[in-house]
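In the block that follows, a single chain appears as structure tokens, in the form predicted on its own.
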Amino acid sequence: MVRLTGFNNINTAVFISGTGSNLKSLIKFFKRRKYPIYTKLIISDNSKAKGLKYGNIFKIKKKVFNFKKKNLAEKKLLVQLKKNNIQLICLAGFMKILSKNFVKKFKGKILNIHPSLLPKYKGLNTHQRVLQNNEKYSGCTVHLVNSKLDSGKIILQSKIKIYKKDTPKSLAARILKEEHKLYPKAVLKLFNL
């Protein structure tokens, strides 16, 4: 865990590929609570990502990178992170896997939120797989990113009961509400705030 002293600001970059609902909840939580954590940069691999609009709404710098040439994209990305003095990356529905090299080179912290109770159900189609296996509970996990998919140290988890009438869509919607509460708490825990 990282201990903050005095008035150190934690500059954060949030990586998104889609609607950016976790991005929005992180921005609002830290603004409202007056923590020394700032969303300084929004990064996306998708120029049509709906979440990019939060850059305009909250006046946050945003950048889109084309991951077709992953090595090149990651090199440019590291330059941007350094330029903006980013200490924390929050992956929030970012649908690209960062290379081992990138994870190693970014000396700060990289967090990810995943819609299952890790270590169960890593990867995609989690809600469908959870229901197919007749699990009684599911939830979401915030974890540190390492070089293996959804395998880093777990910071926090939130567990919900699965109902008989649940579909992948209804389960996803209920878990997303939990994600919005869990992600900011996990960031605070990471920095002992």
Second form
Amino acid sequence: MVRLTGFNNINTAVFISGTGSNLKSLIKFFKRRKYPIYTKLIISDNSKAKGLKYGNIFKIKKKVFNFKKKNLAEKKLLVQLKKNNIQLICLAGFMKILSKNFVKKFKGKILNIHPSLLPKYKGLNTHQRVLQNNEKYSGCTVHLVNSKLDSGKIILQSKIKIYKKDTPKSLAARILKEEHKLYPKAVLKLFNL
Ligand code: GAR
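Next up, the form predicted together with ligand GAR. The previous block was the form predicted on its own.
First the chain shown before, then all remaining chains and molecules of the complex.
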């Protein structure tokens, strides 16, 4: 776990590719000012990501990088992270894979949320695969990011029951609600708060 010295502020950058509902829940949680954690930067690989609107709503700086040129994007990204004194990266529906080199530079300081009970169902189309396999339970996981996909140390998980009538859509929606509660808790746990 990350050790905090004194009352340092923890500046966070949240990376998104789409809707940004996890971004919204993280912003709202940390806005309560109960903890010294701030959402300082919103990063996206997609200029059309709906979640970028939360930058305007909550007055948080946002930056979009073109990951088609990944090396260059990550180089520019590192400059921004340094400039904004970012100590923690939260991947929240960020659909690009960060390079080994980038992950190494932020070792132990990148979290990701994944909509399954890892180590089961890494990767895409999680809910569809879970239902096809007639699983009784699914859920979501917040884990540290390492160089392998959805494989770093698990910080927290939340488990839910699957109903007979569930579709990938209904399951995704129920799990997303759990994600909104789990992600802030996992950040606090990482910093022993
Ligand atoms: C969330 O369900 C998140 O777990 C998933 O994308 C969704 C993003 O929703 N992430 C992945 O599948 C990453 N492998 P949001 O944009 O509303 O937070």
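Note that the coordinates shown come from a computational prediction; the quantities given were computed from them, not determined experimentally. In this text, the rigid core denotes the largest set of C-alpha atoms whose superposition between the two forms falls within 1.5 Å. Numbering follows the first chain given and starts at 1.
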item: Rigid core fit then residue 106 CA moved by 2 Å or more between the two forms; value: yes
